[in-house]
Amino acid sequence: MQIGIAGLPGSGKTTLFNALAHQHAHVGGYAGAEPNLAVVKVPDERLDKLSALFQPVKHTPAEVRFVDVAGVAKGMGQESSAAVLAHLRTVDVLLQVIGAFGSGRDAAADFEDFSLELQLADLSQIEKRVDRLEKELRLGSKGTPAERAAKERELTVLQRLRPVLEAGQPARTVTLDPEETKSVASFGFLTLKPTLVVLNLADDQDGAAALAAMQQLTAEVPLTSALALPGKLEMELGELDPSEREEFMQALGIEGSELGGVTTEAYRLADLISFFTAGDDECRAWTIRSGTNAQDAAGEIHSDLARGFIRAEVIRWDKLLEAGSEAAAKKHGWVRQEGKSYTVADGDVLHVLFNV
């Protein structure tokens, strides 16, 4: 999964990237016409609690790719904004940093205002592609029946979503179904992705009121929640080693970092959940979207279980723990046999029987 990290200038949104990536990005006025990116691994105790039962050579966690812009202020131009903004068209979750630290904040209005930038650099891309398509449907341009009805098929959600663009709202507002997003999919709109937002707070602000005010703004969008935590002081305490971590936050009366949840819901937004492979060779959490069938998550493993699938062998992670074994577990009668259409749920333990 990819995520990427926008905001105004002055937002934090870099300190925020740091503290989720364990980064020493430079902050403060970074404005480099490349972004920052970094990989990190997602905890997840169910991988933890089965690799500490198998103790296979390989523990291999499911991992996120951060990819944290320049700030885009408000006015800097439409092109200018659009070269920035063009990182994240690739990313499955956009996280919005709006600035919640300090007096004299609007967190409201800078979550309007940036908005209205991604809207914007949508809106452009879908003006001149419109045109485009205009022109050619009118002149008969060369190409199959299916090539005119895909023409056809994209111009017709184009046109559905150019209205909303115009209107202030993100795209997200209008329902698509599958054939439509994937007729739209290349363009990587952003207004179309699911938008988690961030109110970066002080080290010490209370900031209940400031993000019950953000979500009831943000539930009116769909894709679209909001969650708060203190950027600089998360930053601060990844770069601690862990004794001193503990020290410190007991000072601070701080239970446990918050970046956590922000990880978790990305990952709720994206509709995406997670399933395991386990044995003593290797343990590995594998990201799907909700819905996948067994054969094309086996195909996240490798292809040619995919083109040789038979069948795959199920259990829950926590069957699997409680069996203590995967002999046992088949005892008990807790391994499911499934076919290729079965769909895939969160914590499956899946061993994938194949023939090419």
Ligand SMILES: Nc1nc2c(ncn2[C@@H]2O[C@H](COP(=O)(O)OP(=O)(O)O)[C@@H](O)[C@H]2O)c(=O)[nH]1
Given for the second form:
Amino acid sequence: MQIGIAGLPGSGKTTLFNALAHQHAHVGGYAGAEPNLAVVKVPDERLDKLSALFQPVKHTPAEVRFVDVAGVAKGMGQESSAAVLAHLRTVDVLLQVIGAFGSGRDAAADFEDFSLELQLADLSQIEKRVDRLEKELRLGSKGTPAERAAKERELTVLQRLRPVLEAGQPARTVTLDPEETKSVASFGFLTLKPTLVVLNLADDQDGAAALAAMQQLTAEVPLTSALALPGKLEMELGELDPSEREEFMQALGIEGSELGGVTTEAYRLADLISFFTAGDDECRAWTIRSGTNAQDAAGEIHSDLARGFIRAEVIRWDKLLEAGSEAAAKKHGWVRQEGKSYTVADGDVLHVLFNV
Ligand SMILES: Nc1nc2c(ncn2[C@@H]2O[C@H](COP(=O)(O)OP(=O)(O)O)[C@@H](O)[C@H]2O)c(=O)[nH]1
Ligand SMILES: [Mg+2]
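So that was the form predicted on its own. Now I'd like the form predicted together with the ligand, please.
First the chain shown before, then all remaining chains and molecules of the complex.
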């Protein structure tokens, strides 16, 4: 999964990036055109327990890639903001960071302002593409009938999204079917992405009221939710070694880091789940979209497994642990034989049988 970190300048994006990805990127300075990138292993207790059982040669958690871009604000010019936001077009989820620390801040206004920047970026892409598609379709000639039909489909979707953005709403307020989603996927529209608003609080700030107000705003937008955390404190906690951290947290009276909640919520918003493969050679977590069938899930592991798919032996991770081994699980009758179209569930352990 890829998570993009976006927001107004000075909202604490790079601070949060450092906290989430255990990095030391420069905070508070001028952010250049190049984004900060980092890949982080996703902690998963289920996988840890499978590895404790199998003692595999390799333990391979899922990975999240974080992309921290420069701030974008009103008046910085369409071209430079487009260049910054272009780095976010391939991410699965947007974190919209809102600086709620310090005085004189208005989280609701910041949310609206930055959302508007995203809408304008999408709208400008749509306008260019619609002009071009209309011209091409008018001139006719080029392309096969199938290509022409694809262009017409794309144009129809863009024309549905356009007035919504013009009215100041994000594109994700429009319900697209899978076919329609696919026809505009290559644009990577920012306001189509599931969005997690992160209220970045001061160390000692009680953010409950601010969060409740923000959650009221995000509840009105599909695929959007909000949480609050003290970004700078989280970053500083992450820089301590474990014993110091324990002491520090006790002194401040905090229970633990909130950062895990960011990734968990991002998975939920993006409709992503995990399945596992487990054996003596490797225990590994795989990330798929919920609703993925066994054959496509097998294809995540290797294209040969999808091509030559025969069936999958499936057991829930906790039943496998309870059984203590694959052989024992089979004896109990807990291992199911599933075909290509089986919908893989979160926490399934798959053993794919294939023949190529
Ligand atoms: N007090 C406080 N200051 C913060 C927090 N997050 C960021 N800052 C400060 O805000 C400034 C900008 O932070 P930075 O992470 O670079 O923001 P960015 O421009 O959004 O990447 C820096 O001086 C940070 O120290 C926070 O949670 N609490
Ligand atoms: Mg920054």
